[in-house]
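What follows is a single chain, given as C-alpha cells, in the form predicted alone.
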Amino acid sequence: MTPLMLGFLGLPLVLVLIFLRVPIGLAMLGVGVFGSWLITGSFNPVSAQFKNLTYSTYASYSLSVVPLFLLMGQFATLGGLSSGLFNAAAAWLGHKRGGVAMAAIGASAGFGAICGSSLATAATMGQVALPELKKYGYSGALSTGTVAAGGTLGILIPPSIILVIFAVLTEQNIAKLFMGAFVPGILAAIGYIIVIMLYVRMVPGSGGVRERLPYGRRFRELAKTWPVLAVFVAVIGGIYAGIFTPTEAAAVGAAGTFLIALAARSLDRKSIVQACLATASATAMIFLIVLGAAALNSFLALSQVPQVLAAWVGEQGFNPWIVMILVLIFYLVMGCVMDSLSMILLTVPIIFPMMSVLDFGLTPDEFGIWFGIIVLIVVEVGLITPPVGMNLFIINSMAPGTRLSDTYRGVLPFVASDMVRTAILVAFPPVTLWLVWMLY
C-alpha cells in the first residue's frame, strides 16, 4: 500500500475509533504513530521523531495562553462576575418582553470576553440565569435554548481558546484573529436578541417580564460590572496597545480575576486548589489532543495527503465559493457529533492548505483570518446543533423538568440566526476584516 493510500485511510480510521469511544487525543496519536511506522518501515525513526515532536509541541510559546485563559475563567466564575453581568443586563432589559432572556445573552457575551470557553460560559451562565428565567415565567424551551446559544459566545468573543489553537495550527497572528472575531461576535449577540424578540411574540406565554427599575438602581447595577471592563481592557487593550503579548495579557487577566475574586471574599484554600485542579485537568485534556493532532499531522505530511489534495483542488479549477460552501456543510455535519476542539485539530491541517490555494480575492493573511473566523462560527453552531450539541446537554442537565426535546426545539431559532450570520460573513469578507484593516 502506498504512503498516499495510507494517508487517505488515516482520517476515516480516526473517526471510527472516535465513534468506538476511544478518546480523541489517543485516537489521533495512535493512528499517527502507527501510520508513520508503516510508511517508514521502522519504529526507530518514528520513536526519535515522536520524542522531538513532543518537545516541540509543548514548548510552543503560543500554547502557554491556554492554561492562563482557562485559569482566568475559573477565577472569574469564583469572583461572581457572571452574576454581576446578568444583574446589570437584567436591570436595563428585564422589563421588556423577553428582556430577562436578552439579559442572559448580554451577560454571556460579557462573560465570554473574560472566559474564552463556550462550555464554561454556558455552565456558569446557566447557574445564574436559569433560576431567574424560571422565576419570571419563561418556558423551558426558551430558557434552555437561550442559555445554550449564549454560551457559544464564549469561544467567539475574544479571548478565545479555539482561536489560539487555530492560530498555532495555521501560523496566524493571534491578535489579528482576536480582532477579526469582534464584529462577528457582536453580530451573534444582536442576532440572538432579535430571535428572542420574535420568539416571545410568536409563542405567547413563553416569556414574562420583571418590574421596571428606577434609573438610579440601573446605574448602580451597571457600576458593579467595572471589574469585567477592567479585565477586558487590560487583556485585549494591552494586546492591541502593544503593551503585552497574548501570553502576557493572559497572565495579567488571570492575576486580575484572582485579585477580584479575592476582594469579593469568594476565595479560600479549597476553592483555589479546585480552580487550579480544574485548569490543570482541562489543560491536560487539550494538550493531549494537541499532541495527538501533531502526530497525525506528521503522518499526513509523510503521506503527502495535504500537498496532493491542495494541488489537485488547485488544478481542477473549482469555483472557490462552491468549495467553501461544501466545506462549511462538512463542518456543520461533523459538529453534530464531535466537540469543537477535536474537530479543529483533526480537520484544519488538511482543509486549510486545500482552501489556501483557491482565489477568494484576499491576501494569504486576510484569508487565514477570514477562514478562521468562519470555521469558528460553524464549529460554534455545532455546539448547539442536535443531536450532540455539547451545550445542549450541559444546560438541559441544569434545568430539571425540561425535556431534552424542548431544549432542541428552543435552540433551533438560534441555529437559524447563526446560519444567516454565517451566510453574511461568507458573502461579505470585509464584515470580518474591516476592523483588522483599520488597526493594522
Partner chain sequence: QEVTLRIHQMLPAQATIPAQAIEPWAAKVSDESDGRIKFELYPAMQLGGAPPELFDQAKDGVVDIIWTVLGYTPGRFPKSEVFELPFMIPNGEVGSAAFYNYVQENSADEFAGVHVIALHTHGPGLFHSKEPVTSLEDLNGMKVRGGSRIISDMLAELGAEPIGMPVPQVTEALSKGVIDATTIPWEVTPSLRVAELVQNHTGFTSQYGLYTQTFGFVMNMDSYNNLPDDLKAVIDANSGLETSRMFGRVMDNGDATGLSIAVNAGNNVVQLDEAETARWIEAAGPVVDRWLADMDGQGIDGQSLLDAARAAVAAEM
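Treat the numbers as computed from the prediction; the structure is a model and nothing was measured. Positions refer to the first chain, counted from 1. Just so we're on the same page, rigid core means the largest C-alpha set that superposes within 1.5 Å between forms. First, how it differs from the form predicted in complex with its partner chain.
In this overlay on the rigid core, residue 42 has a C-alpha that sits less than 2 Å away from its partner position between the two forms. Once the rigid core is overlaid between the two forms, residue 53 counts among the residues whose Cα shifts by 2 Å or more.
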Given for the second form:
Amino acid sequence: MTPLMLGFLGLPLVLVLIFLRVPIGLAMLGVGVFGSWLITGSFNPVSAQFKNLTYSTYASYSLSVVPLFLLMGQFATLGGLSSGLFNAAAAWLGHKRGGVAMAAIGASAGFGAICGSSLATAATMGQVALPELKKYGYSGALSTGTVAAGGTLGILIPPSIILVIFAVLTEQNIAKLFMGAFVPGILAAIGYIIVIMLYVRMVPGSGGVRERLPYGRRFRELAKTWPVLAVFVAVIGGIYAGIFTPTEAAAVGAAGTFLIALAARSLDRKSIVQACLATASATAMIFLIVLGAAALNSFLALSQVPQVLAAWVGEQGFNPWIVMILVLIFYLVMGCVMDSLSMILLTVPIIFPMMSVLDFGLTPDEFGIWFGIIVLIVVEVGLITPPVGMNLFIINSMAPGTRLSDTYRGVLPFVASDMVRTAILVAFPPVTLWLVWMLY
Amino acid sequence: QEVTLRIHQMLPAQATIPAQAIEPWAAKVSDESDGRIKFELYPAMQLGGAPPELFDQAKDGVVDIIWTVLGYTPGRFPKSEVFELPFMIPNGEVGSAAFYNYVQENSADEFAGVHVIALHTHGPGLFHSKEPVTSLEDLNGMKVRGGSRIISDMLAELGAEPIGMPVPQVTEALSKGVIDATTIPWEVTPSLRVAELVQNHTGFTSQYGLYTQTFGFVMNMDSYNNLPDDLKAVIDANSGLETSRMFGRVMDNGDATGLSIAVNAGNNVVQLDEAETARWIEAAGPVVDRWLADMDGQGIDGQSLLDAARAAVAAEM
Amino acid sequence: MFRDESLLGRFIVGMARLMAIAGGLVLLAMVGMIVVSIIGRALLFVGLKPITGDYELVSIGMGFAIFAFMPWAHLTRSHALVALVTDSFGLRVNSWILVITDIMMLAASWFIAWRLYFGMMDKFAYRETTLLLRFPLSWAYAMAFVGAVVMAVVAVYVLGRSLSYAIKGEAEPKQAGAEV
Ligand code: NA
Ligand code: NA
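For comparison with the form predicted alone, produce the structure of the form predicted in complex with its partner chain.
Let's see the whole complex now, leading with the same chain.
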C-alpha cells in the first residue's frame, strides 16, 4: 500500500475505533504509531521519536494555558461567583416573561468571561439556576435546555480552552482569536434570550416571573459582581494589551479567582484537593488527545495526505463557499455524536490547510481567525446536539425528574438559534473580524 | 535503485534557509543523481516534535536529514559553542567556513552520531531598538530579547535587562512594549517586521559582529551508509566546506535584504565607531571568562578552543 | 483484590491521588511564580526583576504535572470516549470492550514509559540543559518519568479491575469522569 492510501485509511480507522468505545486519544495514538510504522517500514523511527515526543508534547509552554484556565474555572466555581452573577442577572431580567431563564443565560455569559470551559460553566450554573427555574415553574425541558445552551457560552465568550488549542495547532494568534470570539459570543447570548422570549410566548405557562426590583437594588446586585469584571479585564485586557502572554494571563486569572475563593472562605484543604483532582482529570483527558493528535499528525504528514488534499482542492477551482458549507455540515453531523475537542484535534490538521488554499477574499490572518471562530461555534453546537452532547448529559443528570428526551426537546430551539448565528457568521466575515480590525 | 530522503526542519518553507539553501540543495542533489535521490521536504516541524528534538531525530533515524540551531540543545555541543561567544565572526560566509573547519579539527566527536552535510552560522546579530543605542550607556535598563544563554548573559553584562523568549514572539512583544529591543541578524528582520516596529538599528565597526548562532544540516548515519557508492558520492560532492559556505552566503544575502528594507523605510541605521566598539568588546569580556571557567569545570580546555576558533576565522579572512 | 476498597485498590487509588495532587500543587506553584515574575517585570524601574527562565520553569512544571495527572484520569475513567454505538451492545459485551481498551491503554502507557526511560538516559548522556537556567533536562525527564511509571502500574490495576468485573459479568461501578 502506498503511504497516501495508508493516510486516507487512517482517519476512518480512527473513527471506527472511537465508535467501538476506544478512548479518543488512545485511538489516535494507536493509529498514528502503527501508521508511521507501516509507512517507514520499520518500528525504529516511531519508537525513537517517542523518546522525546511525549515529554515535549506535555512540557509545552504554549499549552500550559490549558491547565491554568481549568484551574481558574475551579476556583471561580469555589468562589461562589455563579450565584452572584445569577442574582444580578435576575435582578434585571427576572420580572420579564421568561426572565428567570434569561437570567440563567446572562449569568452563564458572565461566568463564561472568567471560565474557559463549557462543561464547567454548565455544571456551575446548573447548580444555581436549576433550583430557581424549578421554583418559578419552568418546565424541565426549558430549564435544562436553557442551562445546557448557556453552558456553551463558557467556550464562546473568551477565554476559551478550545480556541487556545486551535491557536496552538494552526499557529494563530491567541489574542486575536479571543477578540474575534467576543462578538459572536455576545450574539450567542442574545440569540438564546430571543429563543426564550419566543418560547414562553408560544408555550403559555412555561415559566413564571420574579418580583420587579427597584433600580437601586438592581445596581447593588450588579455591583457585587465586580470581581468577575476585574478578573475578566485583567485576563482578556492583559492578553489584548500584550502585557501578558496567554499563559501569564491564565496564571493571573487563576490567581485572581483563587483570591476570590479565599475571600469567600471556601478554600480549605479539602476543596483545594478537589480542585486539584478535577483539574487533573480534565487536563489529562485533553493532553492524551493532544498526544494522540501529535502521533496521528506525524503519520498523516508522512503519508502526505494533508499536502496532497490541499493541492487537489486548490486545483479543482471549487466554489469556496460550497466547500465551506460542506465542511460545516460534516462538523455538525460529527458534532452530534462526538466531543468537540477531539473533533478539532482530529480534523483541523487536514481541514485547515485545505481551507486555507481557498479564496474567501480574506488575508491569511483574517481567514485563520474567522475560520477558527466558525469551527469553535460548530463544535460548540456539538455539545448540545442530541443524541451525544456533553452539556445535555451533565445538566440532565443534575435535574432529577426531567427525562433526557425532554432535555433533547428543550434544547432544540437553542440549537436552531445556533444555526442562524452560524449562517450569519459564515455569510458576513466582518461580524467576526470587525473588533479585531478595530483593536489591531 | 531509488531512495527518498525526508528533510525535517522548524521554519516555514518560505524562510531564508529553507527556501534559498535547503530547497536548491535538494534540487541539485536530486539532479546530479539523475533523479535517483528524491527528497520530501517537511518544514515547520510537520513530522512532529519540538525543535530541540531535531538533532536526535536525525541521529535516531526518525527522519533522514534535519536542519537545526545547535543552541536549541544547550550543553549538547559545548566545544562547538565557542562560536556563540561575542564578537567572533565578521559575516555568515566566513563564519560558516570557519565553523565547519573548526568543528572538523576540534569538536567532530560532538557530531559522531550523524553524517554532517553542512555546518554554518548566521551573519552578525545586532541591536534593533525603539530608542537609539549610540553608546554602551544607552543599553542601561533596556528590556532586550536575547536568543541564547550566552547572548542573554552578554546583555546582562552590557547593562541591559535580558528577556528570554522564542523568536516568533518578538513581533508582538516589540509592538506591545514587552521588550524595548531585540538582538537578531538582519536576515530575520523582514519576516518579523522588525523594521516597521522599531526605527533604530545598531551595529559595530569591527572585524567582528556582536554575536552569531550555529546551525547543523546533518543526515542519519544509516540513511547515508545504506546509499550505494555512486549516490554516496553525489551526497559527498554536496557536503562539507563549500556547502557550509553556501549556507553562510545565503544568510548574508538575507542580511542584505533585511538591511535594505530598513534603509528604504528611512530607519536610523547606526554603526558604532571603533572607540565605542572597543568599549563593548571589553564590557563583554566577562562573558568569555565565564565560558572559559565553565569549560574548565567540564574538563575542557576552553582557552585553546577559543584560540583555535579565532584562528579558524582569521584563516578565512 | 482488584476492587477500589481492597488493600491493593486503596494503595493504587492513594498513589494516583497523591500524584494528581502533587501535579496540582506544581500548577499552583507555577501560578505563583508567574505572578511574581510579571510583577518583577512591571516594576523594573524600582529595581525588581522578572524571574530568570520563567518560560523554562513553566515547561518543566508542565512536564511533571501532565504525567502526574495521567494515572488519576485513567483510574477515574476520565478519558473522552463515544459510547453511542456500544450502548446498544449490552452489559456483557461492554464489560469486555472495557477490558480490551484497558489492554490498549496498558500497552500505550508501557510504551510511553519505556521510551521516556531511553529519552531520559539520552539526556543524562548528552548533558543537555535548559537555555537560561542551565537546569539539566535529565532531571526534568526524571520527574516526568515518576508519573509515567505510576501510570504504567495503575494501568495494570485498572485492567485487573475491569477484567474481574467482566469475568463476573458485572458492570464496573460508574466513576467520576472529567469535566471540560
Ligand atoms: Na469563556
Ligand atoms: Na452533540
